[in-house]
Amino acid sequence: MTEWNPKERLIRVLEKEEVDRPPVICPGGMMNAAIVEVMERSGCTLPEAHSDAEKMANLALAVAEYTGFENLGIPFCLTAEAEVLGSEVTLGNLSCEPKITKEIFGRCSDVETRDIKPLLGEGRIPAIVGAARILADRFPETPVIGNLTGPISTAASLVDPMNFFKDMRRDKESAHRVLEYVSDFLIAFAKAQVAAGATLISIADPTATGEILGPKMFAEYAVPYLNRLIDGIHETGAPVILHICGRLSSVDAQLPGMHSEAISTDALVNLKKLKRDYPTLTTMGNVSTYLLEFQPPEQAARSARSLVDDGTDIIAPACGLSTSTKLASIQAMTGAVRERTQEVYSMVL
């Protein structure tokens, strides 16, 4: 049986080609594994690594080395885009992730668009792009995953969220204008990451769920702007992973219309059933983050083995990990994927 390096394996899965086993990853961004235990053991810490390319790269490497995840993921939050676009952000501390403290605009009609190209030199973008370059140069056999906050979530970080949702119904022209602006900025940011060496882009849009938007609003806003973003990224030749939070039952029929190479889901989703209902989907997930934080490591291993046996294409945490997640549980999860594959391989031989 052929074995591939981590970069080859992940790319082959995203291209729907045969592999020796599922990759086991944690892409970064909202779904990052920069937990306190890794930072304390490695000496690579936040918030310093949010703003410095070398420190960001070193923390991404430490995450991979300690956890066993087979990728290097940057950055470690969902706030870099909103900060560049003008909202106020606190970078948190070792155990507290960055947060939006004040949106810059009250209503969609208030949003003032800016020239996008200069924005790529502002805020933390140069550090993120620089970290992608460092990691790609140093670790050519490991996939470097660049991350984006999706259009709906980014827009809701620029405009007061409650007013943004109201405007999506009452001032659709302004809401669409904001989402077009945000999507074009995100495309430019993604292209900068890919140009620096990112292997692929992962998009997390936690506000764009069927539970929050409902199926009609999901179809009107989430699908077209996510696909606009994905299509823009595809112009670089890079594949895309899309994470959708929450239950998918109200919008699952729309998933085959998403242009991403893989769909990542929350722990609430039965991936075996999703794959059966929509066999063309490449599925990713979905080990419960509650389980990883609070249950014994063997529970994480058991969940990972079950996902492998059910035919999940990429094994990963179901959503964003708490910074207090137990390292032993993550290691049990990643180890179980490799061990399960070795068991199957031995049976074949």
The other form holds:
Amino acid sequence: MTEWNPKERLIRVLEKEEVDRPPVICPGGMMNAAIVEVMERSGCTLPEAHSDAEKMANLALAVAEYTGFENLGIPFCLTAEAEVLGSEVTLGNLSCEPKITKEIFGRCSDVETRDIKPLLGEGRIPAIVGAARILADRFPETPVIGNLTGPISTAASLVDPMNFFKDMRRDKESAHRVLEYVSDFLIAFAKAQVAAGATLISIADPTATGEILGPKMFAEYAVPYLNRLIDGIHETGAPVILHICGRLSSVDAQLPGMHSEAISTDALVNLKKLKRDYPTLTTMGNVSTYLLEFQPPEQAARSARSLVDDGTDIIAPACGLSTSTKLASIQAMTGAVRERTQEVYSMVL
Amino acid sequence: MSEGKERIIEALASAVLNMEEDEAASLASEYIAGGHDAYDAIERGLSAGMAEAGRLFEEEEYFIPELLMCADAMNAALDILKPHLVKKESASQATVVLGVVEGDTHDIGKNLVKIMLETAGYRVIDLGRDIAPKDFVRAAEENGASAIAISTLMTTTMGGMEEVVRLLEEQALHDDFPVIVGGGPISPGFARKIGADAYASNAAEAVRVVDNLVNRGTAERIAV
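Could you please show the structure of the form predicted in complex with the partner chain, as a counterpart to the form predicted alone just displayed?
To see the whole picture, the full complex is given below, headed by that same chain.
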């Protein structure tokens, strides 16, 4: 029986190669597992770890060690990109994640584009890239996942979101111009993370959902800019995971056209059915975060087991975890994935 | 004359539904120039158009960009009609306190709920986003609200909703201020679990649910 290390296993899954069992991961970024229990036990805490490379790396390591997730994921928020592009951000505290307090531009037509290269030296970008380097150097056998906020979400954090949505209809030219700018910045940011040693990039674009945009806008705005971003990252050779929030029913037919190696989904999505409808997709998900916070650990284990049995390629939480999620539930989830394979093997033998 | 009035009212409804802001504004001016009652144009023109937009939203024909554009068309006409409105119904207008829970700065859904509630004739006290539980309770008391509506798009902040209900219970105010919750991660099951009085899955449904809540509240109070 071949044993792969966590990095090899995840890469093999993303390359559609056979593996002994699905990896169980929590990519980071919007979907990070920096829960209060881990921070209190390890002493690696937020908000400090948002802006210091060493502290960020240490927290990523603590998360992996305590939870059993088989990756190191950075950063721990969705705001680093918009902050560099000019929006006001508060970094929150131990139990409350960072958020945008004020978008810098009112309308898409107001957006002043800047040179992208110097932006990579600003805000928390150097800390994030630095953390990727520290982790990649120290842990060659564990995948380091660099996270990005997707183009639509970043644009809607740069321009007042209500106006951004309206501009998608009334001022398409400006909306496209902003998305081109944001996508090019995100490509450069992702390339810097990969150059520092990130194994792959995970993109979460919580504003780019079928429920918010509808299928036409999703096709006009979400798909092309996400693919442009993914293609840009692929130039480095690094694979990409794309997380799509919410119900997929109105846009699921567009998923096979996404250029990412894997699609991660929310808890509302039936991954077994998704796989049946679109067999070419590599699926990731989707243990309910509500379940991880409020139900007994055994439920998390049961959910993870059934995801494995349904043929889900990568097991992960379905969405951003609450900081008050129970560590025991996460451990039950990750443990169940590891045990499941051994059970299956012993049945075969 | 009344034929002209009805024609403009219908055209206002279509302008709202078709997201035609300039058209809605010029129709409103034409209507006022004709000396017609502003209330009828709001009630049967703008509200009807917005209600139809809400129906298309529920049927997944319209999505958030479309609904926002309809609201802009409605507001453009409303700005012109409002100064000509003869105040008559403000005393009986029910108030709803609305906000997004602390820790969450997403307010797309909340803004839609506000638009739909106002269109349906409610006075909405919009607290905004990132609101502490105690501020919901205080605003409800200060404004004599008929209901508190709370939204979140994040699983990480769902606990704030429970805290609002707990504060209301603690201060024996829950009977006065029924709570309706909604937003991406919220389910009817979660609403029941935290002791909320109602759940709505979208902005159009929120109006029907608040109608029910407010009427039921009145009935109960009368019964007592």
